[in-house]
Structure formats: structure tokens, C-alpha cells
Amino acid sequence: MKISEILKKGTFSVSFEFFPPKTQEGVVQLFETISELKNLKPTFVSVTYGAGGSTRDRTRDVVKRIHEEVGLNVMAHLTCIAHPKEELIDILEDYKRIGIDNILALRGDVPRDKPDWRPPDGACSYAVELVRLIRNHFGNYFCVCVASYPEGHPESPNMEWEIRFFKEKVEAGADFSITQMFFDNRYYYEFLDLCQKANINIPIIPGIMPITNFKQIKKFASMCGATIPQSLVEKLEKVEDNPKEVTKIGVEFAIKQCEDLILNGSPGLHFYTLNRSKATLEIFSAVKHLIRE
């Protein structure tokens, strides 16, 4: 079912993001996680797409299996920088054929292990071009989600620039957005204010990254430009070699963050699970009483 139709009803959305594993052991772990999180009755789940199109087949296989075997509403991520337009249309036709009608349209990153990599001829250079391609070739068959960046995309010089290009994606036909992870809700609220002033009216769902591995999250945050509050950094630095304490502090912080977002009218919560369920289950259990039916 199209996620946009669910959001239009005013339903509070709870969703989970997964990545396609490289090994069979990882696949088993992923579907154990999905089985545990399925009990929370998510609005949808999403499956990421690797840099340079590196996980094309694995993403498709996981999406198809979740759709057909697990029965959850699933959104496939699709990055455009690695594929000629004809290839993108083929990928989308395949998703349509297997019954997928939700797509997260992204530009995508250059593979870090291939410094000489260049986009193929005829590729889309930006996500907005992928959104237009989807609308031009498939009309309204797909619900199209796009990414948003409350603290600005790492390549954006300022928030004015950020809003300008986000609005282009919306005007091209995006139905809703999921934000990059953030840890200070102030950035999200300020971003919503900027969007409102720019007449951007699609639902913008906050992306939540529970901190269970401080070194890993610090790396992610530096790559995407997300600010970790100094007070949280200081707490985590004292225990960063103690995984249980890191997880405890990270989960407690995420619970407070989610409570604040819910109470301030967020349309939903999108959890970056890293293919694990424990932290997400704890957070959801603590905030579910606040979620409107």
C-alpha cells in the first residue's frame, strides 16, 4: 500500500530501515530482526541501496522477500547516480511487476573504494531527476519518498540552498520525506519552520538512530554532518569501551528524543536499525503510550 495514502489519513507512522546483508548469516540475522519488529505493526519498512548501485540485486531480493514472505509494507531505496536512465526504468518496472509501489528516490554516493569511479553516461545527477523520471514514466503508480537534511546536506553551503533544492524535489512529485539522522530536535523543528515558509507541505518524518556503538555513530555523524550534543558526547566518552553502558545511555537519550518529537506533532518515527531490534524495541516500548492511534 502507498505510504502516502496512510499518511494522508493522519496515522502516526512507525517504520524501520534495514540494509541488505553481504552474507547468509547476515540474512538470517536480518529476518530474525524483521520477525521481532513485525510485532510492532510498522507502517512500512525500507531497504537501503549501496553506493554505486553495489547492492542492486541484494536490495531487490530482500525487498521481494519482505513483501512476499513477511507481508510488511516495504519501500525500496533507489539511488540514481550509478545507472543510466534506461536501467533505472528497468529496475522500477521490475519493482512494479513484483508489487512494490513505494520508492525512496536518492542521488546516492560515489563508492569510497573506487576513487576513479565516474557515473555512466545518461545517469541522473541528482535525486530530483530521479523523481521526475519516476513521475514521467510511471505517473502516480509509485509513492515517492525523498531524503531531507535538517542540518543541511554535507554538500550544501547553507540552509537557504538546502531548502531550495528540497523544494525542487517536492515540486517534482515527492509525496513525503524521511530526514537524515539527527540528535538535537531543535534542528528538526527549525527545518520544519523553513519548509513552512517555503510552502513545502509534505510530511517530513524524523529519522532516529539509536546509539549502541559510539565509535560507529561518531563516524556516521561526521560523514553526514549530524551534530551529537556535547553533553551526550561527554557521557558516552566515559563509557565508550563498555557496550552495555553505551547502549543504555543511547537508548535513554533516544527515548527522550522520541517523546519530544511525538508530543510536538511529528508525523511519525523512522528508526535506522542497523539490522538489530533490541534498542528499537526498548525505545518503542517506552514511547508507545504517547502515540496516537
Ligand code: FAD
Second form
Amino acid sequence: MKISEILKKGTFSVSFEFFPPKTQEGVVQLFETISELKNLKPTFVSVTYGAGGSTRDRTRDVVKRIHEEVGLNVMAHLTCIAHPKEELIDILEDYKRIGIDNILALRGDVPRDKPDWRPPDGACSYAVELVRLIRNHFGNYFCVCVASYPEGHPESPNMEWEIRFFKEKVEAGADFSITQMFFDNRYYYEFLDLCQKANINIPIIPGIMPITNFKQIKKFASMCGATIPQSLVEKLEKVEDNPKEVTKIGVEFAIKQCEDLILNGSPGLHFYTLNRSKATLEIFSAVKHLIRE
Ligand code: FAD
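Target state, the form predicted in complex with flavin-adenine dinucleotide; input state, the form predicted on its own:
Now the complete complex, all chains and molecules, led by this one.
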């Protein structure tokens, strides 16, 4: 079902993001995670896509299995820098054929481990071109989600630039957005204000990253330009090598963050699960009572 239709009803959206594993073992673990998180009755789940096109088949297979075997509403991520337009249309045709009607339209990043990598001829340079491609070829068949960056995308020189190109994606036909992870809600609220002033009116769902491994999150956060508050850094540094303590602090922090977001009227919560269920289950159980039916 199109997520945009669900959001239009004012339903609070709860969603979980997974990546397509490289190994059979990873696939088994992912589907265990999904079966645990299914009990939380998510509005939808989403599956990431390798920007270089490397996960094309794996993303499709996981999306198809979740749709057909698990029966959850699913959104496929699709990045556009690695494919000529005809290939993007083939991928989308295939999703349409199997009944997937939610796409997260992304640009993706140039693969870091391939310095000589060049986009193929006819590829899109920015996500907005993928949004236009979807609308031109498929009309309103797909619900289209786009990414947004409350602290600004690392390539954006300032927030004015950020809003200008975010608005372009919305005007091209995006139905809703999910944000990059952030740890200080003020960035999200300020971003919503800027969007409102720019007359951007689509739902913007906050992306929540539960911290369970401090070293890993520090790396992710610096790559995507998300700030970890100093007070949290100090707490985590003291227990950096104790995974149990890191998770405890990370979960407590995310619970407070989610409580604040719900109480301030956020349209939903999107959890970056990293294919694990425990932290997300704990956070969700603690805030569930605050969510409107
Ligand atoms: P764009 O919207 O194209 O923006 C990228 C940058 O270009 C921004 O700075 C923007 O301001 C600027 N820009 C846009 N249009 C123009 C223009 N016309 N002229 C000049 N500058 C312009 N990556 C993956 O590889 N796979 C995934 O599955 C994935 N999932 C994600 C899910 C979410 C919720 C988020 C927030 C990010 C995800 N990413 C994923 C990361 C994303 O691919 C990167 O952040 C990428 O660098 C930007 O993608 P985008 O779609 O936001 O790009």
C-alpha cells in the first residue's frame, strides 16, 4: 500500500530500515529480525540499495520476500548515479510487476573504495532527476520518498542551499521524506521551520539511529555530517569498549529523543536498525504508549 495514503489519514508512521546482507547467514539473521519487529506492526519497512548498483539483485530479493512471504508494506531504496535511465526504468518496471509501490529515490554516493569510478553515460546526477523520471514514466503509480538532512548534506554549503534543492525534489513529485540520522532534535525542529517558510508541506519523518556501537556510529556520523552532542560523547567514551554499557546509554538516549519527537507532533519514527531488533524493540516498547492510535 502507498505510504502516502497512510500518512494522509494522519496515522503515526513507524518504520524500520534494513540492508540486504551479503551472505546466506546474514539473510537468515535479517529475517529473524524482521519476524521479531513484525510484532510491532510497522507502517512499512525499507531496504537499502548499494549506490554503485552492487546490491541490485539482493535489494530486490529481500524486498520481494518481505512483500510476498512476510506480508509487510515495503519501500525499496533506489540510487540513481550508477545506472543509465533505461536501467532505472527496468528496475522500477520490475518492482511494479511484483506489486511494490513505494520507492525511496536517492542519488547515492560515489563508491569510496573505487577512486576511478565514473558514472555511466546517461546516469542522473541528482535525486531530483530520479523523482522526475518516476513521475514521467509511472505517473502516480509509486509513492515517492526522498532523503532530507536537518544538519545539511555534507555537500551543501549552507541551509539555504539545502532547502532550495530539497524543495526541488518536493516540487518534482516527492510525497514524503525521511531524514538523515540526527541526535539533537533542535536540528530537526529548525529544519521543519525552514521547510514551512519555504512552503514545503510534505511529511518529514525523523530517522533514528540507536547507538549500540560507538566507534561505528562515530564513523557513520562523521561521514554524513551528523553531530553527536558533546555530553553524549563524553558518556559513551567512558564505556566505549563495553558493548552492554554503550547499548544501555544509546537506548536510553534514543528513548528520550523519540519521546520528545512524538510529544512535539512528529509524523512518525524511522529506525535505522542495522538488521538488529533488540535496541529498536526496547526503544519502541518504551515510547509506544505516547503514540496516538
Ligand atoms: P540529492 O538530493 O541529489 O542531494 C545531494 C547533494 O546535492 C545535496 O547537497 C544537494 O543540496 C545537492 N544538489 C541537489 N540538486 C542539485 C543541483 N541541481 N545542483 C547542485 N547541487 C544539487 N545511500 C545509498 O547509497 N543507499 C541507500 O539505500 C541510502 N538510503 C538512504 C536513506 C535515507 C533516509 C537517507 C537520509 C540517506 C540515504 N542514503 C543512501 C545516502 C544518500 O545516498 C547520500 O546522502 C547521498 O550523498 C545524497 O543522496 P540524496 O538523494 O539526498 O541526493
